[in-house]
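Given as structure tokens, the chain that follows is alone and in the form predicted alone.
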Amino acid sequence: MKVLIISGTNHKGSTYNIGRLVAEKLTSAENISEVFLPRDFGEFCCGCTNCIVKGAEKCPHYAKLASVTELIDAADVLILTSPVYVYHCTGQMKAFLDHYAWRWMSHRPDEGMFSKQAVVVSTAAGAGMKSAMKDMADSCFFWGIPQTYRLGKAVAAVDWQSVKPEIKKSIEAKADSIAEKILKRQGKVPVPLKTRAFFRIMSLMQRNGWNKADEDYWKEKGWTGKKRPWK
């Protein structure tokens, strides 16, 4: 199993350490890849819509993003981590996710996404994890990932070393639970009704879509008919 951790900061704080904890429960170290934002990608979307209307390769930042896209496509499990910044994910995580609007089900989703699983992780000294995790989980859903797990924790500390043992114990228990579910479902990830229904709506819309690039893509895949990107 290949796991990719995408960290919404450059430093290895509580959020990163929890993401790494989950990853190591799933696979060996040599099968874990890591991306740090903004170290490995720090561009802001400029709103040109080239990726949606003309093709992903027309994005001004396509070359910089390509290596990360390859890691995403190769992974079986994606772990997105972000500490809470003003009740949301970090700006660099948001800027990164903005660059994949073209991969949403409303445009040109990659069929490989429908067999992946994801974990979104967020921590704060106090509150805000729910909204920060939603920022990341929204993209996971619209990419087509059928199963996304959430691990949010108020750690009452500003660094991992200061987190109390009892809090770390509860984090460990939650990580164990998530890892067990991922391992059980690996290779046969169930696609929920919500994803199936949304995909169906997009299928109907793409029969005569407003964007030729999207319409052509869906018709080429056979998705405007009965074919689906999952078994």
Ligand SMILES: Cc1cc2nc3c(=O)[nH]c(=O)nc-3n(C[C@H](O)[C@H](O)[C@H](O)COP(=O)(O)O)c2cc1C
Given for the second form:
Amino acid sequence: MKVLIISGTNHKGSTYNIGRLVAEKLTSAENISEVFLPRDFGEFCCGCTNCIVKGAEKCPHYAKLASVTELIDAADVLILTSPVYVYHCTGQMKAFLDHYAWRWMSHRPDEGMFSKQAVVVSTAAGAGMKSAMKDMADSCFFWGIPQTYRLGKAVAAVDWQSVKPEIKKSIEAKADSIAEKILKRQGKVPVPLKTRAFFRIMSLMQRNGWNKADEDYWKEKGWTGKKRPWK
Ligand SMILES: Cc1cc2nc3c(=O)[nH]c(=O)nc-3n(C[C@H](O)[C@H](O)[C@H](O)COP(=O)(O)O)c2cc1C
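Can you return the structure of this protein in the form predicted together with the ligand rather than the form predicted alone?
Okay, now the whole complex, with that chain kicking things off.
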């Protein structure tokens, strides 16, 4: 199983460490890749909409993003991690996710996404994990990933070393439970009704899509008919 951690900060704080903990429960170190933001990708979307309307390769940052996209495509499990910054994910995580708008189900989702699983991890000193995790889980859902698990914790600390042992114990228990579900579902990831229903609506809309790139893509895949990207 290949696991990719996308860390919403450059530093290895509580949030990264929790993401790594989950990853190591799933697979061995040689199968874990890591991307740090902004170290490995730090561009802001410039709003040209080229990616959506003309093609992903027309994004001015396409080449810079290509190696990360390859890692995403190769992974079975994506772990997106971000500390809470003013009740949301970090700016660099948001800027990164903005660059994949074209891959949303409303445009041109990659079929490989429909057999992946994802974990979103967030920590705060006190509060805001729910909205920060939603920032990341929304993209996972709209990319087509059928199962996304959430691990949010108020750690009452600003670094991993200062997190109290009892809090670490409850994190460990949650990580165990998520890892167990992922391992059980790997290879036959159930596609929930919400994904099926949203995909169906998109499939109807793409018969007369609002842009040619999307419409051609859906028709070529056969998704405007009965074909689906899952088994
Ligand atoms: C810019 C900034 C904004 C923050 N905003 C919040 C917040 O809204 N709520 C909160 O409880 N903690 C907030 N914190 C604290 C961090 O979320 C918390 O310490 C987190 O566990 C740090 O994770 P890390 O060790 O992975 O960096 C903020 C920290 C920073 C630097």
